[in-house]
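Heads up, the chain below is alone and in the form predicted alone; it's given as structure tokens.
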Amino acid sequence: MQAFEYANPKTLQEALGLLGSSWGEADVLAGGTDLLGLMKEYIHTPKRVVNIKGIKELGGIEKTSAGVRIGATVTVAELLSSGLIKSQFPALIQAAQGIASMQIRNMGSIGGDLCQRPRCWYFRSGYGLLAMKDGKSLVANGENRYHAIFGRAPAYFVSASSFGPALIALGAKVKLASQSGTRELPVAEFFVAPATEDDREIALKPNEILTEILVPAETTRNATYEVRQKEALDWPLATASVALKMDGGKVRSAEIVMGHVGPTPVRAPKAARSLTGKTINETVAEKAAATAVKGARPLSQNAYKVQLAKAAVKRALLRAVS
């Protein structure tokens, strides 16, 4: 690990003043479950690490007039123990339950989950975010069984966030702060597919800190379903989160978002619209799931993920109305 300066600010403004104008000057530390590994492997070599864990205003879960505010440093364990989240957002609870490691639950933060870097083994082995060599992708015809089935070149990695799909389905926003002020961004726009090696996979700027997540108070039936190779200490192969606004037993409007199948969480608007006016049952859920994966473009080794994504959408829909 490269030597670095360590800062432990007590206020948000103090922390913002310690950040830099470009990536590499400073990295933000919350739980550290991702950052420390990146630093040990020399993928990240910041000159300064800014620990935000002790900043009280970045924590807590509370009800507001507009919905629910989740502080960026709230841990997975805190989310799982929140009665407010359990009662309104089972999709978030189910996503959190998929994080089986007690160590990560106790240390990993919600903001950190949204900001974590891709788990692509090319990236983690030092080949860069887009894994290019001599102008060609190492992924397209390489070892790609866990890579994207949606999206286009040059980004073939999959978004690693466990909570991103559920937050998008729920219509959540993130608040980003810098020394010049704050801005709010839909979670759906927070994730981006990079076009060059200098880009990032999230809209956060190097001089910003994600401070909180804002989930609207709209009443929905919502759920998340994940498909994993094993239940313990494993990353999902495909996930789906859904949110349904209901008129009695029929769907008034819907949102379907797939995860771990593209460089960003993948929305399925056509599949969601197909549910309008219908009662969710096995047949309806199966058809909507088939529609959701129609645009998939698997690579040489990962066509199996199309079926997994389809199954995740179907089961998330059925779980939401059960």
Given for the second form:
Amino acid sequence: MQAFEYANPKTLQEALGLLGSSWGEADVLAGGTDLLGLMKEYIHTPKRVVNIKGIKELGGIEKTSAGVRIGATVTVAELLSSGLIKSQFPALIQAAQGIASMQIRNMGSIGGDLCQRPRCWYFRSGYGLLAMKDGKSLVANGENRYHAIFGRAPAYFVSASSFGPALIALGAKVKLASQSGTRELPVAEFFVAPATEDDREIALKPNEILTEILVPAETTRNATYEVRQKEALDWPLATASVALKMDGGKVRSAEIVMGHVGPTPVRAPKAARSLTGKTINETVAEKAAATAVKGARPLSQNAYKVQLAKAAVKRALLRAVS
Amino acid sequence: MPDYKWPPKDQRRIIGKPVNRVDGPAKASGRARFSQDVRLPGMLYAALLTSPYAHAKVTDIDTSQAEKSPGVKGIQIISEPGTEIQWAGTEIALVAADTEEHARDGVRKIKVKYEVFNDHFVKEADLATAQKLGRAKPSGEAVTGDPDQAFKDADVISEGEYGIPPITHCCLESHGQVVAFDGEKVEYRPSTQNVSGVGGDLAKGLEIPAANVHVHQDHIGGGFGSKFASDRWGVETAKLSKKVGGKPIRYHHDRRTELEIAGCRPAIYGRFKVGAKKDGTIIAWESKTWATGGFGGGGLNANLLPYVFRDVPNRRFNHSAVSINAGGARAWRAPNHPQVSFLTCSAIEDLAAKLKMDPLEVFLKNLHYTQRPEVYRAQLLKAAEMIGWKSKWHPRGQSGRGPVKTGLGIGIGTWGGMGHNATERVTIHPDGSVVLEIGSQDLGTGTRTIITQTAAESLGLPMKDITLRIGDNRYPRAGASGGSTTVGGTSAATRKATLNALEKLFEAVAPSLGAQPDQLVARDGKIMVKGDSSKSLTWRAACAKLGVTPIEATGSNNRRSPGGLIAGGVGGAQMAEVEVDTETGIVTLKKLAVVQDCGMIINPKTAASQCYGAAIMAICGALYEERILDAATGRFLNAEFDFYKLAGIKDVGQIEVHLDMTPEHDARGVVGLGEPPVIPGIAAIANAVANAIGVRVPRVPLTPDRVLAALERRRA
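Alternative state: the form predicted in complex with its partner chain, after the form predicted alone:
Shown next: the complete complex, the earlier chain at its head.
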């Protein structure tokens, strides 16, 4: 790990003042479950590390007039034990349960989950976010069994976020603060597919901190289903989160979002629309799932992930209404 | 000479009891010191620079910036300019500094120029390409009997392709050492399976007398066959220590380097053809296999095929050794055996499916080809009872409706396990204290515990009264812990050494008991006259008769004259029950039934632990583990534990162990158990998956992509 300056601010304003104007100057530390690994591997070599765990206003889960506010430093364990979340957002609880490590649940934060870097093994081996060598993608022609089936050149990694798909399905927003003010962004727009090596996979700017997540209070039936090979800590192969607004037993409107299948969480609007007016059962869910994966463009080794994404969508839908 | 025989089963008081590990509290509380915990005064930390290229030549190394880096005390070039690199991860240079962080910073400031060849080959499974590139070396054809005629005579011929990739040892404590070398003498604290021998190996590398190397190790965090030698990083760290004035230097691999260059279990792939009569009797066997042990080719002994069923009369083998640009193979818990067990048992299961026979019938039908038909018969039937074979087995693929299918499978194995040569020294002090010294090591298997049990049994003392010292090459020499030889070697040496010491004690105290030495026995903390319990002395009172002179005695195990204390040669059978989710391809192990024979058991608890641990390693190999090398970069892409997958506790299902403790096995004496139970599991699980989904998944690990692809082929 490269030596760095460590800052331990007590207020958000103080923290924002410590950030840089370009990536590489400062990194924000919350749980550290991703950042420390990145630094040990010299993938990130920040000059300054800004610890935000000591900033009170970034914690807490509260009910607001519009829904629920989740502070960025809320840990996975706090989320799991929150009655407020449990009663309304099983999709978030199920996503949290997929993080099968007590250590990561206790340390990892929801803000960190959204901001974590991709797990692409080329990226983690130092070949860059887009993993290009001699003008060619190492991923597209290489070991891509865990990579994107909804990718497009040049980004073939998958978003590693566990909560992203569920938050998008629930219509959540993130609040991003900088010294010049705050802005709100739908989570769906927070994730972006980078076009160049200098881009990031999230809309956060180097001078910003993700401060909170706002989940609207609309009543939905929602669920997440993760396909993981292992029960123990393991990266999902494909996930799906769904949120259904219901009229009695029938779907009024739906949102379906798949995870770990593209450089961002992948929405399936057509599949979601196909559910309108329907009662969810095995056949309906299966059909919607098939629609959801229709646009998939698997790479040389990962066609199997199309089937996994399909299974995840079907099972998430059935779980939401069970 | 004392009668060294093990006491009869009904007279054993400590041997055969499931006592807890003597080092359990130290390990559970964190007090146990591993090589990685050693901190010596003035110690420096080293970091290693490795090659990112799989085939390149080092043309220039500039260390000037690194030398000026804060805290850096010395640099050792390992691959001088001109060196040709044949795999990524090859050691280039070591940097010693006052902290580990400074050492790593220093490493990053070394500038190496490479001539990169970009012609590396890392895909050993791809035989056609290996042949085209001249990287496959055929070892010729070997024929026994008349396979051509036998295949003509066969009622059924089953063909299959199976493969098993390289996996690594994943020692929790990575390879490395703390070492101080002042130019003459070496203080060496390695993580080793070979306390008595590794010093000599290091001495050779340093060109100094073996007697100048002092080795000490209290605890090792896993070896599995990969930690016998001092290794390049050991020798070079010692040289660097000399360079910095003899200061101790600590170097251990980080996880990535550990996985890349600290050894792996070699792969083997092959095409198989088995001919049988209608009743399931195998009459012909043909295999075309290829394997790799790394750049040197080699790899795996294909002559072990067909495994266990050695005497199939008509056989033909062709084998090629493939050279790849990757870190070399090392012994991996039961070298070769898990791989050939998987290949052989898969071929037999597929034959059974083709014959539309219960595979258990086919295994039983062919046991006359094995060296121990009756042992295997009993074991297979026991495992069948444990897994519920009769009620649960169904013909291949007939596992009902619904996406989740269940299946059962069989695997078998064999191993030697005859104790290694070892000598132990016993000192009985006049105050009654007993000290045992032996240059052995406890790999976490329970060696300390079984030595202490054996000594306590022989001396008639409670275990707490025995002080055992191991892990130092100043103690009498013991063999390396490889080949499941430690329990036999150390228990036999302990038995002999303690009884030799006791004989001397009997001589010293016999007069005070008014008896002859050969009339005395040691039992329940007393020395007493046989048949007259009124004539006895407590252990302490007896030892007090020694005056001021302790008793010292040694005892040696010699595998050429085992004297009934130890034996080698065991069989084992395992059966797996799995669930396969056919919508996701995910395999869940429900149960693994482990039946193992292992001679006389000193401690059923640590023995069972060996089986549990072995079963978990087999489950990892069957479902998760695989070295993934990238064709373009030549790098080991998953050399970290997030994508080099190992089972967690929720992934291992129910493991049920049955140790085959029959009077016949007991009478053979002690046989090693470290390796045999790791052998059959992969075969059993792979066969269970084939049984569940109705089609063979040709390669392990049985990951979702492979399972779904097999299902796809079945549908097509």
